[in-house]
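First, one chain by itself in structure tokens, the form predicted alone.
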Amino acid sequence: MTSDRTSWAEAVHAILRDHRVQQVPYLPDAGLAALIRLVSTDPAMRAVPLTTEEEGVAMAVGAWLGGQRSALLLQSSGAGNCINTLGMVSECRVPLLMLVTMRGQWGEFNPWQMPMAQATGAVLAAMGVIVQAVERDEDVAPVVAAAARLSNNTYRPVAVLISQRVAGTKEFGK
């Protein structure tokens, strides 16, 4: 793991703490592994592994209704699984911060990742999610901080799409 990836994960973890995020549902992901480790060891946060992405949207709604904030961590290939539940978030004006690591971009080996990678931003936007993309390591923390403020202040879902160039490229068999 590069020091850049560790540093942006540390910066994002600090932002989540600053925004009083208490619940962090996630799908296991190599690009978010450092952040997931930080959240898992933070006594002020509860990291919750999921079996499917839409569970994370439902958990975020439950957290909000219970007076807590959450952030959902997932891959672009799973964003399509959330479409019906994102309609509820938009209609009910639930603040939802999503950190989405992109697949099907920079050096992808798996052709099955390509369709959703090409559609992620447009599909999320069509469901009322505000989409902000990050292409460089040094932009991750400021974009996540702005997205957290935007989501919490306007009661809207905001997704930060973290480029595969930033999150890292997987190799077949590794």
Second form
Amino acid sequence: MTSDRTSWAEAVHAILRDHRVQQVPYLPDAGLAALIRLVSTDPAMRAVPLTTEEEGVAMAVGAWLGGQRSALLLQSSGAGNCINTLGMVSECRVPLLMLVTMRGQWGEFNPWQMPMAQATGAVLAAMGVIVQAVERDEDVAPVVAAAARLSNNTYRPVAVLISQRVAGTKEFGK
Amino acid sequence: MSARAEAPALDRREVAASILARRGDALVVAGLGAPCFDTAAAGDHALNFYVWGAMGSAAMIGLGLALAQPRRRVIVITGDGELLMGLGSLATIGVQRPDNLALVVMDNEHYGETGMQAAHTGLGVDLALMAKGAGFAAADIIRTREQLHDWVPRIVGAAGPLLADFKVTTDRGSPALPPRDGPVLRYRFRQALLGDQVALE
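For comparison with the form predicted alone, produce the structure of the form predicted together with the partner chain.
Full assembly next; the chain just shown is listed first.
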């Protein structure tokens, strides 16, 4: 059921390195755990744990003003927290790469995850974020690579939504 | 509500001007509302980034900038209402401990742009204590001009992260509107800091 999260995490980490991403603000998610471990042990990157996701949007703006690229890692539950702050990214045309692991879709157990997860793509898009969904393990790396190029080259926020099918379904009571 | 023992007495424009006169090559982030106007009133500068929206963001923009430019001083000028909206950022900054970051809070204990409603800072909430609890190198409430003069060199040069909470009156000062077009503000900031080639790439 669960894909090999480590394989795409390694590929995505390599893409972030290729794109000279140096600041990686994040909120944890089980589906991102492998990538967070890789980033945290990479001396070329600074993994920055946040208390809420919009901090990472603001931090990415500061990083880019200072000449560094960043990637924001979050779970779909936190996408809503970013909404007002994303207005700054759209208004200022700042590159922002968001890697969002999804809850509330493939095989979800917890009904409370459903509303925000199902609205994630729509609310991000409403704020001017270009949303690209990934449903298959082998698509994660190429989509993240394309999203990084798109974001950096066109000065826009791009979110890659990584399906629960790929990121892994949380199991309860086991 | 009981009367305060000490009503805020500092002039926000004097606070901003005193700090920015000593800025050197510091990078300045100004939070929405009056802090933007205070910063502009002290003299517009390409290395001022005026945040006209995204309330709660100024401190975290400062963190991203401070980590990207560890050899430059980064001064964030924000309001008490804005910092209250992003209190978690104190914890995030405290964990990263950037020694080049100073947060300056223009604390008038009110929401000045929306009708002067009372803010938590006038009702017992101490932002400096919160910053200390988050691990800042130093933080204090500043009420007098003598304290202001002591703090100016610390804000522009002492090891951070620092938080200086200035208790200022509700007087907003004369209008001073900085540029507000986002792409212009971010372009000129990057051009001044990183040069033409990087800013245009």
